[in-house]
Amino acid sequence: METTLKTTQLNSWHRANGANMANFGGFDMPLWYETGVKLEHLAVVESAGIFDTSHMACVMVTGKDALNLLQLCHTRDLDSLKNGRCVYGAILNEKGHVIDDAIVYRFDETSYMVCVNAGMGTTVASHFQNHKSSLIAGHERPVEVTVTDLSEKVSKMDIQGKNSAKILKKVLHNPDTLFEKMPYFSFKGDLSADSKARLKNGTPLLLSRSGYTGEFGFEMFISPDAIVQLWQDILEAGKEYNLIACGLGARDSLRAGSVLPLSHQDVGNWKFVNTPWSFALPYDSDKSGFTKTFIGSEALLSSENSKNENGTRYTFAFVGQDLRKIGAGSDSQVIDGNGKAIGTVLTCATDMAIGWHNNKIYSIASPDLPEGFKAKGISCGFVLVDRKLDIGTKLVLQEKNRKINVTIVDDVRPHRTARGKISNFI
């Protein structure tokens, strides 16, 4: 029996606009578009694009416990977190496996929002609503925390690129006032009628310096009936930036370049430990330990202190000689120095970006480029195995008869935009 795919209010606009759909999470996207995934891929490192990423889910908790539920359910330590910024992290079960990545927005002390990936938001609210009970509030009063799933009632679309903040002024209300101590994730305004942030025909919005390519840009929250507007409103407004829509092939192979996984592929039903992603825990001043405990943390944590590291398995960054990838998933197959099986492949993607010059690799957007610089595109993704290895270490990946050699980096696409000063960019 066939399942009929949920769309985005921007689907209509796909498809009469030449975008080659598939199913992503349940939903109905564009993979490309007629410009194809190397030219889109190309316009967020060089300019700017736009990305529909309403397939995603936000789940809105609130309450005196708000914080309390998220410390024991998301693995970052919000303690510090201030109002106005977000931070990345994941949610755990009690094995220490991802459920899904989430990136966390603190609007103040007992109102927070949770954006997670297509699909999921009914799981993670219901794993919120689950734990609720684990809470120990005191003695003086019940636990007080409501958890809301706003699945498909708030859209979202992302700009990314070094121009995104110029085309942004031409649609803002207020850009020189929302623009101004604006750093890296950050975020300001809401879906509420009194909303800092607004469009200039007064559509309030939340506008967040953040996304998922590793260039400035931001994501926006608005409510649906306002996103085709606003999608066409910001395509206008960069035609003298070369601005295009994107799909989801170039925001895979520049988030594969930012060495940032893919909820469910790269991070999934194994321990979350021994990754590129340790920034996402926890950890205490000497890395022995954890500043909270949280779902899973217990099992992190017998992971990491074990003596006996059979089954533990690492996840590390590579980069190929050139453009050519193969498949990635349970067909695939990592090979050692001595032509031993010792993992999989997770991500396999073509950054167009960036090319080699003298055993180094460059962006079209390195300040050093050589003279006759041409990138010619790298492939570069994630493979999980199952012992440590050291950064530049050879590999064979192999799917069927294909192989490609690659090295093991910790870092892929060279100057990235995305930790920039604002100031840089408008």
The other form holds:
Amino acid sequence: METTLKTTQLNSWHRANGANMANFGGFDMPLWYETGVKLEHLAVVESAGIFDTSHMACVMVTGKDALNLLQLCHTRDLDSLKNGRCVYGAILNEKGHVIDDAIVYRFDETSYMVCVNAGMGTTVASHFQNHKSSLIAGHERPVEVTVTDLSEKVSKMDIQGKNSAKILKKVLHNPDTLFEKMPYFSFKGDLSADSKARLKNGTPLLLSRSGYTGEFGFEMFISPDAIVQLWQDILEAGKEYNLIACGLGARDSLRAGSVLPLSHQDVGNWKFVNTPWSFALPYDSDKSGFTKTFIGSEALLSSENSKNENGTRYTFAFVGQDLRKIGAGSDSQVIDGNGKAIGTVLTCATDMAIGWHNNKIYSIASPDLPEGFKAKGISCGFVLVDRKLDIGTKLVLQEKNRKINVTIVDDVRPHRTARGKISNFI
Amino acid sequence: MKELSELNLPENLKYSDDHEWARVDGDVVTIGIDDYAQDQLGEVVFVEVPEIGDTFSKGDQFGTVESVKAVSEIYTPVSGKIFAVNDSLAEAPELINNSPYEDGWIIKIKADNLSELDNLKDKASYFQMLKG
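Since the one above is the form predicted on its own, can you give the form predicted together with the partner chain too?
Every chain and every other molecule in the complex is listed next, the one we just looked at coming first.
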């Protein structure tokens, strides 16, 4: 049986510009362009790059019970989320396994947008629909919430890197107002005609200070019929900053170096606990429980306190000794200091912007670069193991007859810019 | 990825099913990976080569070519002793992409028995195999 890949509005642009294309989540997407993954990765750390992320999906949740439904279905405690802010978390099933990870955007108390991964719009929308009925029990009045899958009705592109705001300034109608007080994980505008964020030609957009590279930048949601023009205008505006288009290859190595998970690879069909992403769970102050009950919360708490039949599993980030990597997945093994196999490799990629110097990792963007430092690249990623490991633990990762030595770490690429004050980048 | 018709497959080389090429000069065989392999791998970032003097039997893995996308093992199509390795690849692994048959050669091996190369394909039959 032949399946037809979906395409984004930018597909012809990718193909006309020498992109190496592959299937990603059912979409025909660029892995890299003629510039190559290494230069695309370095461009984002040194200056800026743009990514077609229109394969991602959005689900609108509106109505009086929108917050109640999202509190039930998303792992973050959204009670404290303010208008114009967004937050990263996960959508779990009753077992505490990850259906998908998702950023929730709050427009106001009755209007939210949930941004999920490629091809997940329908799955997440029907998951939300199915749980509307769970809300009925506690209410005197009928449940008021509407779930709308916006897949293919919204296009999206990201600009990432320290020069992103300087470049966007040239295409936005009102950049100064937009960039004023715009902290990490906040957003402005929407896709309506009276959007507060607009391009010079008047096109409305949603501008979010977020991304998936660990570097300063923005995600932009816009009408599908306006994305190609925006892409081309930004490329033109970014010429003086050596802005380039980047594919999913660079996106993968950038996010691995920033200790960010890839959904369905680093988080998935196992309990979402004991990970580097515990900030995405609503732990109470003494970390013994959660501040709310949500789908999967019971399962997560039970695994914290007692071993389940599969044993508790732990996810850790690692770095290698040099740029050499191994294949991840079920053929891979994690070997501890006693030669015992303790798990598998979830992700192994190479961050080409970093290198070792006297047992310390530096990035090409580090302010304190030692003389003669050369970023030769370091492999990094995540392992899923059957025991708790201390930071600094040495392990061997093996795939067939290939082995690399790695160390468990809590962070990889230093001096990332994602969280910096916007005033430093304008 | 390149279309098959875009591949550069020189006539004077022999090709293995694993996408290595071999060029015979006396009893020394130069080995590298071909245009198809480098295109599939994408940007090569690291090449692991053996030491001069190492001996290998036909079919042995003698090194690895690592790209941003994947790690690929490379096998010798002929038994013998390593006569030379391409030191330039340590600093410039991208030579494999830019010049797979010239500057991007990987090893030269002094062959024990050149007839082992008879199993390799010429350009036409290798191209047929790629077409599937």
